[in-house]
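Shown here is one chain on its own, the form predicted on its own, set out as C-alpha cells.
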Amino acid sequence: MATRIVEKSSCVQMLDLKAEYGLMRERIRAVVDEVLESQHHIGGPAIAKLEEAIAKRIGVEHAIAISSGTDALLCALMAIEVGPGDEVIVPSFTFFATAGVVHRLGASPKFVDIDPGTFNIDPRGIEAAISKRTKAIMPVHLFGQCADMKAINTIAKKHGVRVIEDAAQAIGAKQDGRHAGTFGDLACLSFYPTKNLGGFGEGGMILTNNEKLGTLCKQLRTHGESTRYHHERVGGNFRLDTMKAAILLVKLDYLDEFTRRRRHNAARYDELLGKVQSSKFEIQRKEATGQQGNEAIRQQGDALSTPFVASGNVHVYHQYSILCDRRDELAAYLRDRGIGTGVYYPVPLHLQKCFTHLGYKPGSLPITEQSCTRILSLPCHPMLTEDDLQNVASCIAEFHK
C-alpha cells in the first residue's frame, strides 16, 4: 500500500515554481532581454509601471517599490520615526522579520497572543499591551487572511498610535470589500519567490494613502535623498532592481488566476478533509460580544482542524494550515509518501533566544505556543491537480485511521 501511494503522489511539492515559470517563460525572457538591451538596471521604467499597477489594483494612492519585504517593514518604521525607547506591538506567531526590524531600530517588540481561529493578532491583547511607549501596532495578515482591522484601527485611534500592516503574505486578500494594505497608515508587501506574487529574488513594496509618508518612504529608500546628493535624513539602500520589477509585471498578469486556483484548492481540502475532523476538534463559531464578525474557538481533540475564515474576509491562502495534535508524525507520514508539508512557525518569536532580554517565558502567550506545536501547512499552490489534492487528503485520512 505504501509503495502504491508513493507512485501515485509522484512528489506533491509545497510549491512548484518551475511549472509556474513554464507558463510564462517566453514573456519573462522577452522583458529580461528588454532590460538587458536598455542597460537601465536601477530606477528603470518598469519600476514606475509596477508601482502604478499595484497601487491601482489594491486601491491606494502611493506604492513604493522596495528591495525586500523586510526592508519595506524597516523603511515604514523609519518613516514614522520608530527608535530607541519605543515599543511596537506585534504578534509572536509570524515570520521573524516582523519583530526583527523593530529591534534593529533600537525599539522593543511587544508580543501579543493570537486569535485561535485566524492565527492573527488578537485585538484584545493589543489593548492590554498599549503603554506610553507604544509607537505603532503592526498586525500581520498571516497565511493570506486579514487581521481584524476594524478593531485594531479603533484601538490605534483611541491611543493615538500608527498602524503598519504586514501584508507580506496577503496580496489580494480582502476584508469587508477592501484590500489588505488599505487599512493602516502604511502597509508592506513581499515579492519573495514563494509569495503569491513571487519575483525572481527579493522584492517588496510599501503602500499608503498618506502623501507625506509616501514621499518620505521614497526618500528613505535612496539613502534619505531629497534631491540628488542632498540628504535631509539618513535612509538606506532599499531600491528594487529594474529587472525584478519587469518580471513582476509579467507575473502580475497571472495573479488573479493563481489566486482563484489557490482558493479552489483550499475549498476542495475543506471538503475532502471535513470527514477527518473529529467532533472534539470542530470549529465552533459564535458572535463576539461588541465586535463585528465571528470568533473561532478551537477545542483540542484527536484529529485535525481545517482553516477558519472570519466573516467578511476573503482568504488568498498563501498557506493552507491545519492544526493537528500528532503534527510531526503526520508530516513524516506524508513525507514518506512523497508529499511536502511546512511548519510555519515551529518556535514563537517571544521564545527566540535573541529576545530573551524581553522577559517572556513559556506560557506567556499560550495560544501562540500551542499553535506552534500543532500547525502544519499543506500544498495549496496553483499548479496542483485534482489528483494531487485527493492524494494528500486520502493520505491524511489513512494516517488518522
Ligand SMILES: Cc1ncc(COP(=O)(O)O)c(C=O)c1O
Second form
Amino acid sequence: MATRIVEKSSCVQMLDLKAEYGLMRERIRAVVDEVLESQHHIGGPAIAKLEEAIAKRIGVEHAIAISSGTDALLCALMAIEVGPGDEVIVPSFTFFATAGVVHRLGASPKFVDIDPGTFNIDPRGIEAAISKRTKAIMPVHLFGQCADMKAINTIAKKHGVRVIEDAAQAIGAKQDGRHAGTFGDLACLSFYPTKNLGGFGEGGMILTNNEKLGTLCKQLRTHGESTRYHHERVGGNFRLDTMKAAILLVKLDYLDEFTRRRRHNAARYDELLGKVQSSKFEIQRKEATGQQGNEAIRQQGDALSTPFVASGNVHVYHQYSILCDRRDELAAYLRDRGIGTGVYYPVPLHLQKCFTHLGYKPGSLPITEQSCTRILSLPCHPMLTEDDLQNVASCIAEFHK
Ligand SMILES: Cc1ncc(COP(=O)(O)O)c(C=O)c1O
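Alongside the form predicted on its own that was just displayed, please also present the structure of the form predicted in complex with this ligand.
Then the entire complex follows, led off by the chain already shown.
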C-alpha cells in the first residue's frame, strides 16, 4: 500500500496538549509566577486548595495529594499493610503500575480476566480468585469507565477484604450517580500529563472517606512521620510539588468542559463508526443489555466494535477504544493518513517477563489476551474538531471497504 503524503493541517493527533495550554496560558503563567515569587515549593496553600477542591468535586472526606498515580497506589497499599505472603486481586488488562506496586511490597498480584464489554475486571473471576491470602481487590476503571463496583464491594464485604480503586484514568466518571473514587476503602488518581486532568509533570491523589486511613496516608506521604522527626512507621517521599498543585488548580477549571467534549467526540464516533459496522452487529447491539451485553457480539469476531457502556455508568473517555480485526494494519493505514492511534495494552500483565514466576501461561486469561490483539484507541481529546472526527471515521470506513 502506497504511503500518502499528509498535509500537516489534516493530521489528527492522539492528544494536543499545546492547544489545550493555549486556552489557559496566561492563567498558568500567573500562578507559576506566584509560586516563584513565594519560593514556597513544598506544601502550602496550593496543595490544601487542590485537595479540598477535588474532595468536594468527587464527594469524599479526604484527599491527599501525592507525587504520582503509581505512588498513590503504593501508599494506599502500604496504608492497608499489604506485605509478603499477601495477594491482591487485579486485572491483567491495565497499565503496569496496578500490579507493579503489589509486587514491590513483597505481595503477589492475582490476575483476573475482564468483562469483554467494559474491559474491566470481571466480578465472577474475582470470586473464584479469592483465597485465604487475599488482602485486597484493586479494580481499575479502565479508559474512563467504572468497574462493576456494586458486585465488587459485595464480594469484598463477604470475604472481609479491602477495595482500592485504581481511578487513574477515571476522574469524573460515575456509576449510579456516584463518582469513581467513592466506592473503595481508598482510591487513587493520576495527574500524568496525558490524563483527563493532566498536570505539568508527575502527580496523583489518594481519596478516602476513612479518617484513619486518610491520616495514615498523610503520614506515609512524609516518611511515616506522625510529628516532626517522629516515625511510627516507614513511609516514603510521596509529596506533590506546590507548583504542580497550583497549575492543576487552574486546569481543574477546564475539566468539566473537556469531559463534555470527550463525551461528545465519543458519541459522534459511535454514530459515524456505527455505519461501518455490519447490520448484524447493529441488531445485536440494540439487544445488548447489562455488563455482559457485548460478549456475544465480540465472539462473532466483528470487523469493528465501538465501546460498550454498562448501564448506570457515565464514561469519561480517557480513551475511546474500539476492537477490530487486522488492528495493526488499520493503525498503519491511519498513521499513513496522519491519524494517530494507541494500543492500550499490547501485552497483558500476567504474561510479562517479570511475572513469569507467578506461573501464568498463554490462554489463562483469554478475554484479556484477545483484547490485547484487537484493541485500538482513537483520538478523542477535547481539542478535536468535527472535521477531525469525520476524517478519522471515513478513513476507517475506507480501510474496511
Ligand atoms: C490504570 C493506571 N494505573 C496507574 C497509573 C499510574 O499513574 P502515574 O503514571 O501517574 O504514576 C496509570 C497511569 O499512567 C494508569 O493508567
